[in-house]
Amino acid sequence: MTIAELVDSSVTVEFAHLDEQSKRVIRRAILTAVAVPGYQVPFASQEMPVARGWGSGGLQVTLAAIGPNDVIKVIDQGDDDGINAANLRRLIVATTDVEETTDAREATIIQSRHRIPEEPLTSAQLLVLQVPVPEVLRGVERDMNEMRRMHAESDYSKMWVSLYEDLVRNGVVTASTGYPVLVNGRYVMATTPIPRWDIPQLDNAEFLTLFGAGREKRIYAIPPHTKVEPLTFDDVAFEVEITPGATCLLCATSDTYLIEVPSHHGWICSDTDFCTRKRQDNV
């Protein structure tokens, strides 16, 4: 579903587990979401089959969003028959009848957890996130009040100090999930539990990344062609997680988001989908 189905009320969904008053009041909430880049859109969120934490607010907006022909794909840490994944995408293709991929080329909606494909997405793709915590300054400060001033006035100053005293004690910056985004020069963001490897598929994406936190009840959007800057200091460079040597031992790739394996003692790709690719091509 585009933006464009989304403004236009005519355009009706008559399957998904939600009723249509909650599917408009989600669609209200992205529209505000992409009209306000990086702002929080509160929305009333609604209680789902599945266990809070478990993808509530993700799959909140997927099946707002979703329309008869789309093509489903979801992933959790990049895999696709993870349980969380494979739950979440069971949900949805019993309650709309949409088709289901495992290929990143052939989605138009992707929901994910933890990671955003290897596979460049492009214009005609949907990007939701599941958002286990929206607030990027609750590390810094624990007052609601507060937090909603520091936002309205952009003042950021509690955020820089965490990453200076970071820096300061460890060396090196070592926020890894959820690191702290500049969203179009106004909003500081919070990334979700992607790592770092991902942020950079953000700046100036060509497709839209939608955020729903089900729990904290909040909708947040990151639009095509929107800047994306990692906090960083100027004589500090912004660097994704690498392990200097590291393959994948499956398709000996160096160049893709690697995760441990301890009992092979080795490193393989976190995408799955992006890793069996590869191994064909490679035969």
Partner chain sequence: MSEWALHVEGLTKWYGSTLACRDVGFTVAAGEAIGIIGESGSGKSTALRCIAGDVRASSGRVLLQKEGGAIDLLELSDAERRGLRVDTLSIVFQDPSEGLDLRVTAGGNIAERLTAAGWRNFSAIRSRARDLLDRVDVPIDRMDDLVETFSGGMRQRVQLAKAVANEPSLLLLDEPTTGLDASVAAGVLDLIRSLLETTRVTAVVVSHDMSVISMLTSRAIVMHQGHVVEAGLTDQLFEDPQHAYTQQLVSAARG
Given for the second form:
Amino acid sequence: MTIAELVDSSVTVEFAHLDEQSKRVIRRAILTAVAVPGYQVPFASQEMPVARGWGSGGLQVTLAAIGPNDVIKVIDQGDDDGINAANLRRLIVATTDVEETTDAREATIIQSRHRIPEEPLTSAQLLVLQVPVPEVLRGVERDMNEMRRMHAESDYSKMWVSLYEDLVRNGVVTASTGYPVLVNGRYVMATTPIPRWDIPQLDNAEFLTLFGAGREKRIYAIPPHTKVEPLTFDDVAFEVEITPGATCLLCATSDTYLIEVPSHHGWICSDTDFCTRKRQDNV
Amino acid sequence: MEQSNLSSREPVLEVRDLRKDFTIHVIGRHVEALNGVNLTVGAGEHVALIGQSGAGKSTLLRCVWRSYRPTSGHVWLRQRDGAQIDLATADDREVADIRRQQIGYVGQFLRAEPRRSVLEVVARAGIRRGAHEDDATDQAVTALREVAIGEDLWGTSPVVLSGGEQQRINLAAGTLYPPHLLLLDEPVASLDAGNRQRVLERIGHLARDGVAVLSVFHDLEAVRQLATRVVALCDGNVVADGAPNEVLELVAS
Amino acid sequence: MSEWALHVEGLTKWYGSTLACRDVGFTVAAGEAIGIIGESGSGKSTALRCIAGDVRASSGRVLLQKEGGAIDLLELSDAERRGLRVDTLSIVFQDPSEGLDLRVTAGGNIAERLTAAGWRNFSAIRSRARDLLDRVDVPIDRMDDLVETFSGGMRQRVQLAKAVANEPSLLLLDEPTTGLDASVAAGVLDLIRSLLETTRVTAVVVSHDMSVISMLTSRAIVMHQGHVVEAGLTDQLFEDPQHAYTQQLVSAARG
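Having seen the form predicted alone, can you show the form predicted together with its partner chain?
Up next: the whole complex, starting with the chain shown before.
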């Protein structure tokens, strides 16, 4: 690009759909989020060519962070071929011309709704999670100002009460996706929308996780090597979802997050990439 | 020895020029109830106040207890540690402390404490004076036996008991861990002869053990039995102060 | 004289040009209960809420004795004051819904206070909540029921249990039995009395009802139109009221 083209405002630089100004705004929010782990940073969420609630927040984070040499993987419910995942991936590739992959090991950016890949991620990888409801306190408090105060003062007793009430009423903590975690000993954060199964992966992780909520205009982050503790009482162990005896109908694995297939009276891996490679002995 | 001689000579209570007026603002009425009363009560002394209704006996007791605020004059109390304090002018908080630890007041009526058992009511009085709960309970048991409150009543609430029983419970509570100064306002008014005698005996023991007692009795028989000195009041003035026989004779004539 | 625990001085609150209370002052010893009597509009509840920090005082000092010296509650930040509310200062409101979350169980309400103070063991929290509810005579089989299903008297008992859960050194009671049926109020009053006697907590009791003040406190102040008109030993205020207003109040209570 020539200097003349740069100063000519009629010539727009089209990389990754967003203009540079918008990307800078998002990147600033991302940097703040990384600096204050678990803290929800407000940002000027844009209109995207996907409906809000369909990954527009995650998409903006990915587009602000992506460079020409990245390799992108997009999954929905662990599945690279989900309609939403496929649409988002097409949009990212079309506006950046980056390489796409389904192999979690090859990707440098993984955008996901509902799952973290079973394959342990590395420090060279970025995980972007699409978040529908970023505010962990929404279930226990209605007043926005009060929520802000609770975060500011680390006053999370209402969260503890909701766990207490859950245990009293149901004997177990029933919260599955969106399980609250304490990040870096400071902020309680919603892990929405991943299952409890994936939460241990976030603790002291090698990789950076960015959470983007488009409709709610919030970005938050878990930097690498950050302590992430699921909220649980000392004497009530945090447990991930396990169905005893269940194995994947396709790859026969029992130590992955399995989803039930009622039509076949069995289970299959939620992570389709992992399952496929497992069958090819490529894990 | 020196010190105990000194302390037995110095009065525990010394009332000087005590005046008490009441001003009822709503009806603009002014009443002079005490007009410069002087009296002393030493350790081990039992001073009984006599006089007609309205003479100021109860007013004087209450001024000492400070449920009435003296208008002028002094109510010197020599405390257990020897320190003097003027109850007429002392800070409320200080008076509250001294009341709890050093003064017993037994009126005609027990302040009802719903849902608390007889034994607890009496033991509480000791706990308020700083006694340990177990010890206070032991003392309460002894006191209740002495005033003939049967063991079958210890677990019940005093509010369901008769006036006479309540009065004896009140006395047991007021005299638990003998106070330094004991104020008695008609403590045997509703007792039958037998119980009246038991209560009077307990009071007599206290004075012999060194408690300073200032009392108002309805019947002069009790005064004769217990008082070491009698002070007669009339219209808010002391009209006689001396040995029981002399004063009672004087008043009778 | 015993050490003071709370010292209030010159406490004044204006709402714009309207005076709510002016120059309220008193000192309370550790373990002592003091009363504030007055009718509605006398400024007594405002004074109490200024002490609690729910209402910002216009001027004055509220010194609370703590380990390491006295602190002025009026100089604390909101966050610091809320911190104190966890384990140092509790307030019991006339309306239990102000002090309780009605959509949470009785045990859960107590758990809120305990977890705020750092309790993280579920069975320890359960057992502490059970003890507290037992102490305020809430049947243990109601522990896991939502407070909104409770009667007014029972709610007030839960509020008390929650208020003393972390053994605060200062307990503020704002008309704690007003609005309850007489027999229920008597039970709650009796409970408060025994809590005050057994916990060595320092207390300030606000009530328009002289019998409440008489039952719970040894000393009291009388407020009228925002001012303290008289202070004294509680029985003295009843038996020998000095100020015309106190005399009216007493004769009304006796009538």
